[in-house]
Amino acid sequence: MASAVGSGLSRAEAFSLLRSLLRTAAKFSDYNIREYVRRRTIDGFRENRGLTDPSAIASAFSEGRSQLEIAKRQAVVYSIYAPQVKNIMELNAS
């Protein structure tokens, strides 16, 4: 999203969306889900890094916003119904 400035979307807004998605990913208690959301976020931003068309940039930003809302809802739901057993990756990190 380096060329986001030309489309009316500031670079700061793109980085804010990235940080919000990564913060939301950190809220998942399960290691697998947390890492999936984190990896998916980073991959999505890397895929869209080279966009130059203003409409494509706006579309990608809009898609990112909708994914953020979905991830926030899922984090809440998952915190309510999360399994009590820890993952092997979480046991080794302790």
Contents of the next structure:
Amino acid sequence: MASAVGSGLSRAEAFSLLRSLLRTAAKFSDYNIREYVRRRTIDGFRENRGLTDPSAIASAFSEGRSQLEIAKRQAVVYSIYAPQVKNIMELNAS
Amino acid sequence: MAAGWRSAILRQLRVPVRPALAPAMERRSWIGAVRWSGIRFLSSGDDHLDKQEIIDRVLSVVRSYPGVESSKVTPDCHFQKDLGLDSLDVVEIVMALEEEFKLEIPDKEADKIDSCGIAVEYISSHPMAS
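Since we've got the form predicted on its own here, give me the form predicted in complex with the partner chain too.
Complete assembly follows, chain above in first position.
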């Protein structure tokens, strides 16, 4: 990501994609899925940090964008059947 | 004769029984009117958070990030230089701050936040921070 140059994809775009994914993760009502999306995006971005090949970077970006679309749709679908009770992990430790 | 006089006098003296509620309600509304009539508590100036509270909350968010040494966190520490975090961690911390203060920071502003001091300044100048 630090050396993502060419085909118009820049560091700023990578950050913007990361932020969109994290924000979409925050919209999930289910604790487990929310945490998974966060973990997976961070791991995915970290794993693809050192890419230099422009085509590899472009494919990583397109994969990230498609995952973002999936996550957005699923956030809406899951919110229809939101759990009634808060997950125990979300309750503040008293 | 005396009985007739007595009942006539008593009839005059007898006080008609009023329902017990009315006087009590009258009294309550009178008290309410006196208390609330002239005084209005409009305090829109207290919406902004106290600066120290912002600093405390920002530092606690930074401290609870995995991999951050608690001792190095100061009110003006730089995320990447002092705490040894990378750019991904910085984005995550900014997201955590967004959640803590219920803000939505646009990308352009979020890119500039790279130290605790700047984060505190941004949040304290944001009108929607809570």
